[in-house]
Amino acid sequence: MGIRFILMVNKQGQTRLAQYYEYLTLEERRALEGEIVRKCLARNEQQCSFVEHRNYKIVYRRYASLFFLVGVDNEENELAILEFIHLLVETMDRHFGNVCELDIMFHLEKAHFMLEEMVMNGCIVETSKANILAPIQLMDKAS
């Protein structure tokens, strides 16, 4: 298994999405997001944006107000996943136009959905922007 969890952070730590892909507590959770969002926020634009905690490789990158934080195992590779998370920027931004933190808080649903397209059990099973939107402009127009 490849990746563990995805969080969506903006400027404050506030976290505004939280997918796992591994059990851990509420108490754990907590505890993880808050010593990780601490870290990375520290961090300047010159430094890397590749950070180890614990048992987890951490590889982060900030569009405007929000930081997308993934976790992931230590043989994963750095690259791809910034890749990835460039990619899930760009269908979210395709899906609401220029994505804000306030998209990710109003449709909160949306961006979990997108991210089940993508990611199955911590693997990325799915890159095609048009694939991932596909099931949720259909809902959208059935509503």
Contents of the next structure:
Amino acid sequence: MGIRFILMVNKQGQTRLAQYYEYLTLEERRALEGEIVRKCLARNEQQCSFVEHRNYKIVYRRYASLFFLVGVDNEENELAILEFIHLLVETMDRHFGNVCELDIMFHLEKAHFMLEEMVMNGCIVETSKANILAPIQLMDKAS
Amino acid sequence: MSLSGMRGLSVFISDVRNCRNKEQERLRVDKELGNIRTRFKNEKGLSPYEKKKYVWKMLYIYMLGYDVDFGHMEAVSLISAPKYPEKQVGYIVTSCLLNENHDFLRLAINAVRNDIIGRNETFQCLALTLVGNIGGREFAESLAPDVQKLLLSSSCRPLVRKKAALCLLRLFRKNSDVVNVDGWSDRMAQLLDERDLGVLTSSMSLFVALVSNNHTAYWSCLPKCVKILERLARNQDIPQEYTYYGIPSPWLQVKTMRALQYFPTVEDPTTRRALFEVLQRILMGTDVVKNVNKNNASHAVLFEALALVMHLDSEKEMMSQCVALLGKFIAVREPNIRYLGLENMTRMLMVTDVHEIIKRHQAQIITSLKDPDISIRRRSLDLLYGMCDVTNAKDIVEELLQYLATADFAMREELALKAAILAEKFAPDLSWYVDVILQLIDKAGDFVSDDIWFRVVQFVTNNEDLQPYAALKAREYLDKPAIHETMVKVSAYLLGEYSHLLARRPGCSPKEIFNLIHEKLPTVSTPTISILLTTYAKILMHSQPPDPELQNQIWAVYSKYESCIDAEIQQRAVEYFALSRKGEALMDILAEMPKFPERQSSLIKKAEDTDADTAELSAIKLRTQQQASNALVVTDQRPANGAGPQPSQLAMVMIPTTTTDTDHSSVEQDQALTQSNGTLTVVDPQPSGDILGDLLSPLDLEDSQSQSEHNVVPNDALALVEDQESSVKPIGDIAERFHALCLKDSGVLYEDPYVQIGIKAEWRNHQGRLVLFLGNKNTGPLDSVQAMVLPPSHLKVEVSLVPEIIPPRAQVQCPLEIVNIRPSRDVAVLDFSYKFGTVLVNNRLRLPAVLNKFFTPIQVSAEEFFPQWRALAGPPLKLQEVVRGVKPMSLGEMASLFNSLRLMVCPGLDPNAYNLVASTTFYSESTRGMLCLVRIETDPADRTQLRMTVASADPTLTFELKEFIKEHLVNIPTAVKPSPPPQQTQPLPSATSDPGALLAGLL
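Can you swap the form predicted on its own for the form predicted together with its partner chain?
Let us now look at the entire complex, which starts with that chain.
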């Protein structure tokens, strides 16, 4: 099924965005996020971008203060996911212009819209930035 | 800074952010939840704008990890809102908060369906996304035809169709009947003709799910996938928006190659050729570039291509390239590539027969086992486990044991289990197996299940030769100050059964053993106490003549436990107490345990039965099966007199150790070549403590692109696969191998491209059993095989017949029975010849049936040593010599050399710290068991000289022993001598026949 969840967490460990593509109860999510964040934030830049946790493989990338963590299953190509994270950041960058943690916090809905255009049901839907951003631009124009 | 103008929401988010601790946050969140709840209660007064705002707040709170158990209805109701902004919020929040089994979701089915079949394509997109993310069975049944229609409709725009594809994927997973309609596979094939890359990307995901379920219906799609791959690889008709750092959609390339891996093979020659051309281009054309993102993207494609080649390349056209690439990857510094290299190498073990080539990288893989990154360590562990076989088991297991001491807690259990399985499966000899398991219990007792120690007991019970060894080991571990309870159990059991075999050794009297074990009793749990009670009874039984003091001690223990609350302990105490008063009867009742029937290892069985779905585990399973089928045929040559090889009771693998890999150069070269690699990981260069600064600073896109150079130089050394086919030269240094075998009992005696001769020997007093393993390494038979032993006069050697022909890939065992008549340093020679095709090969090899094999090390105490030492006064019983030209070694090294010569170093006997005292018992028919004492006085100022004094009650023995030790101390046997042709026809029965001894004498 591919991507199981996408998390954006700052370096204090606070979740800034969470999107799951399989159902987990709130307790399961809390536990999972806690464990993963503890594991990934403790790593340094000499270590690889992949962490095995339970049945998941976490592919993660750090941009300034923000960590992007993507949980995948065995069916995914790790490097492709790593670059998909970068595509997501570039897309947000194109929209916000020099995107930062605050943009994502205070425009949570936009971050969700973008993600929704990019991933659906754990699979990648779209990789063209123009196509991803088209609905949001339409909405911005309308309001 | 507002959420589409929702000021209240921004304020709330700021408030939460400003909370100084979790408690404040909780209070603020609770207040907000209360507020939302009241507002939702009188819903009538709520404007769509307010509703939208509150629903977003709910999502935010939920994301923070707080339960939001109300308001779901409001979120769902927004789906039916007429205006886009409200509708959108309704869809998104519903799919985040609810799951497919939620009752409220059913209420929405109609509204969702209306949006799907409606004319508004933005509404269609929202609805399809919701169903795609959380739609359940009911959705599948009611919506599948509508969704299919959208996907296939030519009038529908790509933005709707790409969502329809993934929506259908969800519905298919909920109910696979949705695509079980006639002609669906044709439509799928049609979809793969799509030009729009967005639609194609989603359709490919749908296709992967379909073929993974059943590929047979989709053969017609296979050429289309290859076409797509060609189009991407050649960059034909790819819009700029879909190229990522110059690479045509890496994600679609990866997905397409993934889909192809679900087909067992590509039959059609044209398609196959086209596909292999593309793959070849990827394999050859992927260079390491400066830009991190481009590099990652191209390597994502490369790794997928590798996986596809491994899957399809049954003809091995491109396999060697793959192996070379992976060999290169596991040695680079860039951690992501190394991780994936290790992972894919493990996969490769599963799909194809590359075991031998992968073994060349063993050293590199072991290096990764010590990597600071746990992700890489795990991959390395899996790979080592998968690649282990009889030839490298010793090395690998020893590495695992070493690593166990420092491994993180998270990995210990897995490590312990894997080490135990490998030790059992591939043990070259049983004493090694016992060593490994005892070390395992010592280092990671908590992770050693009962299965494992039961298994050791079975092996020891069934192999008499092993019993004294195991008992001695158990005794050694008991000396340690704090030992794991499992160690107490296994030691107590072994010593109960076999400690009487050690009785002659110092510190091993029944009383001492009892005291040692009894010390542990207060610290152990009830089941262990039961074992200890039995051990005491056995010790009592074996102490003949009875020792009244010991008897009283043990009886005191029994009477103490007579009234124990635990029924098992109580019963044992009462029964043993009564039995031990019966004298003779005790002997019969408490006799040694009978041998165990042969049984499959429960550990291995467990490992095999585990129904694991991960690729890694099934790889291991597959390998086990392969090994079973490729195993060498063991033709058991039993000699006519019936003294054949004792059948190994527990079907252990009995093939001796390692083939020395002579080709290390590639690995070293690799390391040298990759020293200047940079790292690809993207990190903030200056860790900033300022939170606000971080929040506001851009996410550093640029920085991630300007990473350091990454120059992995292509390495040709790895491509050398076969290079041994010229003339019949021995592999490795024969003299060195012989020398090594003088110090250990199993290993390789000789190897050339056609044949390998392994040795496994067991020595007991003046007798020995030595088994030669003659292995044909080739696919053709070996003819005219002859193996004759030319024994020196002091050895009686009985050889069994060797068959004339050794079939391809077969191994023949040839046991020799050896009896030592008197002390001598002369060496037996094996005259071995064979024909391979027209090549006649003849070799004379020294057999490691040397003086020290008839030693049994013995530790003597000061009270025993000094009277003996004084009694053996002067020549010829005590000889002294100053030896010069000694290999410089530390005292510790010398001590371990002595120990490996079976001369047991007795520390503390000589007051001078620079001196060394050792003792052993020598056995021969003429001398019987005879104590030998050795004293070495070293000169700390000049380590190349020392004074040696040797004493025994037999003058020949004293002389021979002195010369023998000298040979091993002086730097001759291996280094100086350029590997002498092993001896003349018949070794002369004089003391000077060995060239080593000759030279040593001259010095």
